[in-house]
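Here you get one chain, nothing else, as structure tokens; it is the form predicted alone.
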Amino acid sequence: MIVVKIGGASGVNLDAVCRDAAELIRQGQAITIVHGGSAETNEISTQLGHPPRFLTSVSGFTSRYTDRETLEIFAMVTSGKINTLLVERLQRYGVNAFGLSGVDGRVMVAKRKDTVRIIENGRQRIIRDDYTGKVEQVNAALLNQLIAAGLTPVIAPLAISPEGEALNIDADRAAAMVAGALKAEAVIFLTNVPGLLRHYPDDTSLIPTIDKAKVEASLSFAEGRMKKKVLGACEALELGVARIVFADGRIDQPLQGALAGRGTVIS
């Protein structure tokens, strides 16, 4: 089993990813997909008159402010449009893909954050109406039933709280949790850059390999969304996943390239 996280930023070649996944599945490789949807959510929420707002935590991580209206837009875009069209593409290439979100069948249970401490205009503030959470439990039994039935799960980044509230979750960290629950041998994070760059956006500063003992140190120079991917990599390693690859999702055969070591390999 490998878990593939398809980034939500613009630029990832979804057709190439799906075609490559289909080829690997034909060769006998089991795959589970987790996807994002940030760029499209930004676009559609702006069109709907509810433009995105982003928060920076005191630890320096950026996340989407998710009030109830934002949550409903996020669900519409990720679980509705993006998930369905990814499944459509995979079906076109012969993969019997099964689309779902973490809300379905309680595939992912997350604890809603009571408060979010942020930095805004140089000052600390507390946000209390944010519908975001951190995944604490993955329904591996249900996912394994789908996989045993010959289906390829394609999971949108929503979870359910113990109280029954839908929550926006970080897809990178969700992919790590899914990988740990499924005892995956690898997680591939597909992005719109060649891998982890020491000096973003300079592609020539690609870091080809990182020892797993030194991954956390990479947070100091990871930029933007890559910080969450590095955090997801740390969590996947802690859950027993042996290999993480940050790979370029814009190229032809991105998954085969990642498995061959193209990108940033953590092991």
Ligand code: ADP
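Basically, rigid core = biggest C-alpha set you can superpose within 1.5 Å across the two forms. Just so we're clear, the structure is a prediction, and the values are computed from it rather than from any experiment. Positions refer to the first chain, counted from 1. First, how it differs from the form predicted together with this ligand.
Core-superposed comparison between the two forms: the CA of residue 60 exceeds or equals a 2 Å shift.
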Contents of the next structure:
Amino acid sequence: MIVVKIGGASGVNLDAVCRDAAELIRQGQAITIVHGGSAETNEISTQLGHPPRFLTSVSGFTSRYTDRETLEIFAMVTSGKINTLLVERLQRYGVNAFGLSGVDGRVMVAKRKDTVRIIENGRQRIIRDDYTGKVEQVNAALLNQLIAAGLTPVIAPLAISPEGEALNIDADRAAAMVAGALKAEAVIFLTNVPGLLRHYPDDTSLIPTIDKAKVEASLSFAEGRMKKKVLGACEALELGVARIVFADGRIDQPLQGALAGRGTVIS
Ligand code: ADP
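Can you return the structure of this protein in the form predicted together with this ligand rather than the form predicted alone?
Let's see the whole complex now, leading with the same chain.
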């Protein structure tokens, strides 16, 4: 099993990814896909008159402020549009893809951060209506049943809380949790850069390999959203996944390339 995370940032060549996935699946490789949708959610929520807002926590992390209306738009965009069209594309290449979000069958159960302490205009404030969570449990039995039935799961980044609320979750860290639960041999994070760059945005500063004992040190190279990916990589390693690749999703055969060592390989 390999888990593939498809980024929400624009630039990933979905056609190349799906064609490559189809070829690997024909060769007998099991694949589970987790996708994001942040860029498209920003666009559509703006069109709907509810533009994105971001929170900066006291510890300095930035995240989407997901009030109930934003959650509903996020579900519409990720679980509705992106997921369905990804499944459509895979089906076109002969993969019997099965779309779902973590809400379906409690595939991902997450803990809601019921209060978020933020910094706004230099002052601390508490936010209580944020529907964001961190995945704590993955229903591997259900995913394994789908896989055993010859289906390829395609998972949108929503989870369910123990209280039964849908939550926005980080797709990179969700991919790590899914990989751990499925005992995947590798996780491939496809994005719109060649891999982890020592001097972002200089493409020639690609870090080709990282020893798994030293991943946390590479957090210092990552800016913004790339930090979440490195965190995801650390979590996947802790869960026993042997190999993580940050790979370019804009090229031809991005998955076969990643498996052959193209990108940043952490092992
Ligand atoms: P996705 O939505 O595809 O998951 P993100 O936008 O979350 O992707 O993260 C990838 C982005 O992280 C890149 O497009 C790049 O702008 C940014 N980034 C920040 N620091 C680095 C770095 N050191 N190496 C590579 N990319 C970086």
